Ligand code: NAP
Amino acid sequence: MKNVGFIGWRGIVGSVLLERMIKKKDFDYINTIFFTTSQFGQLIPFNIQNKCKILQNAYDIEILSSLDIIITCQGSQYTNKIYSKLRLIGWNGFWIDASSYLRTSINSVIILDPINLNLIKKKIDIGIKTFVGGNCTVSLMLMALGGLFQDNLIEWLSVSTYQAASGAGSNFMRELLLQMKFISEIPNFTKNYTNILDIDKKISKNIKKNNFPQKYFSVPLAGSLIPWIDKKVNDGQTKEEWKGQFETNKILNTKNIIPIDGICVRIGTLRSHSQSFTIKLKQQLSLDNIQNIIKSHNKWVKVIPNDMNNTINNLTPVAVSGKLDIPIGRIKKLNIDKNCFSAFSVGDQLLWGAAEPLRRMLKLLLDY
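Taking the form predicted on its own, show me the structure of that chain by itself.
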């Protein structure tokens, strides 16, 4: 039985991963040592059948170096501090990471096994030991459009993302709720006889007050949106937008780069990311053909008919929250080019966009 260290299980991604692993009984097949950066020495605060019941120090290199596999959701700062130290002393175990820190390393593989299982296996065979979860929107996009990528049909892709507050972390989720609460505390705003324009003016005035909760977002998100995620990089892109092309092509191991670009937007949704695609194909295909290619790729992608009722009931963050399904709809040809079509997809970014690829990578290593 492999000794597996679990770090960052208390955070938002780690909590989802822990929940999934308990549900799928993954802990029955490993000896798990749980680590903490601040509460080591305390008892594990949940009931899992494993030998070590005490939380260990996440900075203890000696204990970490005794493990066969480390799975971490602690974040890039932790990986930056610990990963190199372990490798420098000769630790040759498997490192599975939710953070972005190692994604650009030539010695790492970005994991999304329904898309790149063969590449993952090939890298294991040649001795690669570092496996990293991808950017949330990139992973969700690939799950939705995997069939088109697999058949090498995409010439270029433009994407606009609509990303939930949970993509930034639990503090941002709480702040969005506080902003919603702040906005709703308008006297008589629910009463029908109150002039809605007066309410709108009061809300706009309240949002601009100095005591409006915006410590983490720095600006209002509730009642608004933020068309900027992460820091600025080259050519006016944000890093979140840059990841679309880089990570997609690394996951697919492409010889010729598939051009991908767009704009990433934070919206006032708690959980699950949405994306609008404009796709240029290398050849003209019928809508039926496109839909068949998409839905036949993996068991999680669900093609939603392009009508109002199906769209508003099945193609929203509310509809997919907590589910592994990846619905994709609004599939239609565009007037701008005979080989262009649009689509809209949504997925729970805490599952396929974060925790699930890590869980499946761990299982793959145990079964390999």
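I have the form predicted on its own already, so could you send the form predicted together with the named molecule?
Single chain only below; no partners, no other molecules.
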């Protein structure tokens, strides 16, 4: 059995990965050693059959270098600190990572096997050992529109995202809940006789209070939104927006870059990201044709009929959280151009957008 180190299991991506691996019985086929950056020496707080019951130090290069495979959901700072140290001392194991730090490296593959399994296999065959999960919205977009990309039908794509608080990590998700609690602490707000404008004024006042919980987001998210995710890069883009074109084209291994851009927005949902697309095709296709191409690509994408009932029941974060399904709806031609159409998609960013490609990569390596 391969020795596999698991780092970042306490975070939100790591917790979902752990949950999925337990469900799929993946731990039966590996010797797992659990690491921590903050609690080494403590007992592992869950019951999985493994060699070591004690949490190991995630900065201990000697133990890490004895592993065949390292799977990390700890984040870019950790990868930045540890990855090159390990490679410099000659560690030649497989590194599977949820963070973005190594995505731009020429020696890494961004993994999303329903889209780029052949590329992943080719890279394993030539000795590549570093496999990185993609940006959550990019992976979800590719799962939704994979058929159109596969048939090389997309001329360009513009996207507006609606990203959940958990996309920023556990502490941000907790903070959104604290913010929700804070703004809803208004006496009598459920009573019909209370004037709605009085309620509105009290909420606005609460949000502006000095003790409003905003240590992580810096500003209110509950009752608001934040049209900026990650740091600024070139030409007015944020890093999150920049990843759309770079990562999509790297995953698809395109010869000619497919232009992708848009605006990424954090909204006050807890889990699952949504995206609204404007897509220009290289040729005119009927809506039936477009829908057939989309739904025949993979077993998780589900085309939702463009009517109110189906949309409000099936095309929301609430409908999709905790599921691998990728619903896509609001598919309609646009007045703008005969080759343009719109679509709206939702997906659990903690599954296909984070944990699931890592889990499947581990499985692929074990079976290879």
